[in-house]
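Just the one chain here, laid out as structure tokens, in the form predicted alone.
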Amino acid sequence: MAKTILYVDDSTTMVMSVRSTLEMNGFKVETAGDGEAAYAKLKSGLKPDLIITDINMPKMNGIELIKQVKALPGFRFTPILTLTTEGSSDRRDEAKKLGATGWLVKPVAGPDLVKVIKQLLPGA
């Protein structure tokens, strides 16, 4: 059965590119344009195997999303990968403290992203 990934990014270009890469590699992809929309999907029953989030977004940024997701029942062990242009080690440390599993700085080549995902989701 295909693993489900929730990809959260306010850039429609990034969403189209990452969705295409992930779907070509056999993943089921759900998307949200910001943290608030992603959080609403999770609260209404979406249970992805992995969440990939941008950091700098309107409404609810990725740091706040990580914090909110980890507080939800049943999501404590859901891996969260950041995919962002943000290179600050302070932001990276903050995200990891809140529960982010990994941090990738854009741009990331499709095969490299898939390789990291397969490390986080054994059997994917």
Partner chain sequence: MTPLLEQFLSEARDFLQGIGEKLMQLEKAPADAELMTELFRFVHTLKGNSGLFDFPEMTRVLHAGEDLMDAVRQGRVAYSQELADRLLDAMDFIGMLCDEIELNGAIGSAYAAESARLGASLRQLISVPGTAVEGVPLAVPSSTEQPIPTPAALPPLETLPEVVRMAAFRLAHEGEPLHWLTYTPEEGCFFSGDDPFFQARQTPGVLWGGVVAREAWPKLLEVDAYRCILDFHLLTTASRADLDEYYRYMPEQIRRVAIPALALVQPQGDPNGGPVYEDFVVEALDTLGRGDNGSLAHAARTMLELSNPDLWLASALRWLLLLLELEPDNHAAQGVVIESLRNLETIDWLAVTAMAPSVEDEPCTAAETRMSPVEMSPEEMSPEEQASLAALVATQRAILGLPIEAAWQMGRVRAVISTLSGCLRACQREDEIAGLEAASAAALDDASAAPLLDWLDRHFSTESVAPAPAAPEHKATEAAPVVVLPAEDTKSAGEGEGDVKFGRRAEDAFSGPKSLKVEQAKIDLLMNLIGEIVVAKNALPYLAGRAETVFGVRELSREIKAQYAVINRIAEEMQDAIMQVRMMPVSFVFQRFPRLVRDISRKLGKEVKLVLEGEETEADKNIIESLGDPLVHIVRNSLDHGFELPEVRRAAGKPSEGTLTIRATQESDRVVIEIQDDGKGIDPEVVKRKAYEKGLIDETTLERLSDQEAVNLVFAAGFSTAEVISDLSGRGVGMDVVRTAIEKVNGAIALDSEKGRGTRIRLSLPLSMAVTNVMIIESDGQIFGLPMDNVVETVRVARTDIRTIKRSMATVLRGRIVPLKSLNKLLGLATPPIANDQDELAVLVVRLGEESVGLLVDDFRETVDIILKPMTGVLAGLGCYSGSALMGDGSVLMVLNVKELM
The other form holds:
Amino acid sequence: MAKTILYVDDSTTMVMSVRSTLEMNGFKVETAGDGEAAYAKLKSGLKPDLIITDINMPKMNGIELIKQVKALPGFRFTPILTLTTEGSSDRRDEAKKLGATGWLVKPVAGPDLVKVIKQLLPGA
Amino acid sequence: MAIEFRKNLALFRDVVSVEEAEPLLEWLQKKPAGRVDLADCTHLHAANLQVLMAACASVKAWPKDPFFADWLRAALLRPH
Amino acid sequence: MTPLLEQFLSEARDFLQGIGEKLMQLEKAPADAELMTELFRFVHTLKGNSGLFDFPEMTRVLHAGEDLMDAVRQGRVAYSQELADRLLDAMDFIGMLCDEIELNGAIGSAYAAESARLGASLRQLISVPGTAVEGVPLAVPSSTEQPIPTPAALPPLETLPEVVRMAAFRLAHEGEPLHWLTYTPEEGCFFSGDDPFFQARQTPGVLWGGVVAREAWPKLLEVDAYRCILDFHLLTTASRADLDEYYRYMPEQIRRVAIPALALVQPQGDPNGGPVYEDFVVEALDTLGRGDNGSLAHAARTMLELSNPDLWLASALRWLLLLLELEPDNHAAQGVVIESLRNLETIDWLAVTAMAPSVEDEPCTAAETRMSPVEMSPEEMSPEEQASLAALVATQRAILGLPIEAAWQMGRVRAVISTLSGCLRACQREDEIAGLEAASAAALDDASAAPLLDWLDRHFSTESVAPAPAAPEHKATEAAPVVVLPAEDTKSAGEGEGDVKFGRRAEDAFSGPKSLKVEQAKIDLLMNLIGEIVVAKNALPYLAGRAETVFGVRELSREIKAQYAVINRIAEEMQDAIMQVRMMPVSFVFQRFPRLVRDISRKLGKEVKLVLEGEETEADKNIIESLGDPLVHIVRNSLDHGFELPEVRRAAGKPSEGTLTIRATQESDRVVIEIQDDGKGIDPEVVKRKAYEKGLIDETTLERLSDQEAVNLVFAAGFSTAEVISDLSGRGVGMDVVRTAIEKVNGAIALDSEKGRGTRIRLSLPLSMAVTNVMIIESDGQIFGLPMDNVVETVRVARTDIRTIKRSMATVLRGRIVPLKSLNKLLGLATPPIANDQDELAVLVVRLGEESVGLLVDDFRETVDIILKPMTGVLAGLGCYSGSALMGDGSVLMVLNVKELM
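Take the protein just shown as the form predicted alone and give its structure as the form predicted together with the partner chain.
Expanding to the full complex; the earlier chain stays at the top.
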């Protein structure tokens, strides 16, 4: 069973890059351009095994998204990784407090990304 | 569901997720003599592990993966 | 270029645009937190994207920009115009790099110095004195390590199976580090998506693992499955760095202790009633005292064969044999193992470590590094890290010491810079990066390594990176730990890889964006195709005509005409739709002005407020694009010559801040752009005198010219009122260039100005150039097209009404003299114009700037909409034609360029 990963980022470049990395490694990838769109997808029945989200996004940022997702029934245990640039350690700590599992630092190399995901998802 | 509950046996298959810890606990509460079969289990979430530990569940079959089995033996066979 | 790179560049340009706009808006509302956040997000995302590629010159500047914006956002640095200036400069540079990448696929080495300079200039703004707080890490220091394993800290290793410990002991002797790791997950960790059991199982290098509950289990009915009370204990061969990396999301939840190999040496098993091996012990110690390892091993083996393997004795003997094999000279340790047979107690290695010097390693040096807090970064470095750092720095020093003989060798210097900045980041000395970048810029500028060597001496004095007392048993480089015992463990990663499956994209319900970016060429193709349909459909009326006149079937002719009407309607709608695709808002051109006006007015010391109106007004892409340069020129002119300095304005009773309004409106099928300033206006007298001095007008004209006509002289070729050619608008280009550019796209330009009150320039342009309405005329048996925009009227003039004044013809139309010219003559044809039955000549009155001129032609025909195609190849040199079009009957229509013709 391929694991489904929801990737949320407002940068199409990042989405393109991460999507291809993950798909090459056998993951099923869903994407959203901001927190609001991601939240809508989750509400309408998407059940990813992992959510990876950017922090700085328009409409609904990653921090807010984490809050909302954690309050959503059925998502209390869903692992969430934030994908941020270095130097935003305060934001990622904030995210961690709100229930994010961990973080990745942009630019993230493909193998590192896959390594971290496999560390989180048994059977991936 | 990766756990199949039979009369007095819970069969674990593949990866047993965190969501299944609650039903497992309820089952063990109802059937204190229930046994678990882990032969086809490749991983179980820590929540399930602690439920098994708390219930002192007896294991009918250990996982095929010997290293995984070692972990579980160390956790479940330890007297407490 | 890869699609990813293309995407990056296109998105980067959008971000740069956005950054510029936000900065402009911030200028007006510097306290707007939302704007600030947006701005930060743009810079942040752009930097993140750039990191996907190897563009260090770009990433460096963006990184500095991001840090700066972050500081501003958090209120650590105040927003200032200076800051905006530097950031804008930096973004211009990024834009340049984008162009460079687009052109060459890479960034040339020439940009490195500028990149370093800009990065340093941005960082300079962050490093405000008194912000030393930054150095304090927000996160908890990685993990707690006992400096010296105290008895309490030594884990209960004896509870581990002997076979595991023996394997670990062997690994330790092969140079593997050994760590005992206690992982205490938070109670609520399941809700953070953690699975501590999986995390523990996957720990690199794990040799053995155990799980215990950290409190007594409650009754089963009271158990909370989701409150984690498990502790995990592991023995691993992973290095400290690998463990820290693996557990980086939960550094406060792990404790790791470096395990001296000897601590593993613990006999275990059935004591069998008590110490009864005294003889063996005495003999063994005696043999040991003689240093006769061979005899001791022999005796031990014999004894082992006689003993039940489950006995304490057997276990101790196995350890003794292992020690003899791996540490043959460590008689002290061997003695301790033999002694243990006497009391059958767990060996307290700490009490005897003085006799076993090889045990001590990591803890000692960790304690030592604490003693020099000044040199130390907040995060302590392990001895391995210190050694690596020292080695790295030494290598960089050596590289910098190499002579630089050719320009390309500066690449070495760049590599050094990037390595050093990486080192600083790695040891959390980010505050020193600005200094490094300054030194780098100097080095790159002088093409010399000296500034960097200086910097190195100041920041990495040899003492501060002196390698810690070497840990003899540890290899300096710890590659991936090799897991020996559980072979299954290493397999799992490989199996995961085997799972790779492709072609899942089809399953995704990927919701695409609502707008598309389409290549211009594709739209052009559509445009051409619809042009051909328009032409092809025009053949139908001919066909209908032939059906009736040649074949005599009126019915069919009517049907063809009806069908034509339908096709015609669809074609027109389609044409409209395609034109809509090409329509762009003028904001595309306007958006550059806030920045431009700001920069120039600041440079000139003028205060100018820019007002943009009607930015949503749309026109064809080509029109919008052709508008760019002329508008910039007009605006520059206005800023340069139009607006007065604030004090002059105040003296004249005007507000010190001038207003520049750029307004776009649509008037029927034209888009009108007005550029209005409330500056000093144009003095007609000055213009007249200038024009006269430059020989553009003669004395009589000078007298005759009205003020309005005079100010329009600025459009004359070779006219420039600037006293000094200014850096900004001068450059020898005058308003005549603007006029030419506007007229090229069938636009018109008009200027009115009032001295002391300001100037208004009005540009009027067609909404679209794609379709041109032309009038067809006949001359010398040929047909020609003339754009309807030029046509004033068509009249028939009796030959008798044509006068000849000084060999040029003219006639009077409604009281005005209109000069007449023969089209044939202008085209170099000898044939005279043909008159009609009443001896009247066909005169097409055309507009030529402010004047009207009559063209003598043979006959007028209908007006048609055509798709004008510019002349190509050799024909492009024929100025008298603006292009050609294909007619419904397949013939080619040449369209005249009236202005060039005259």
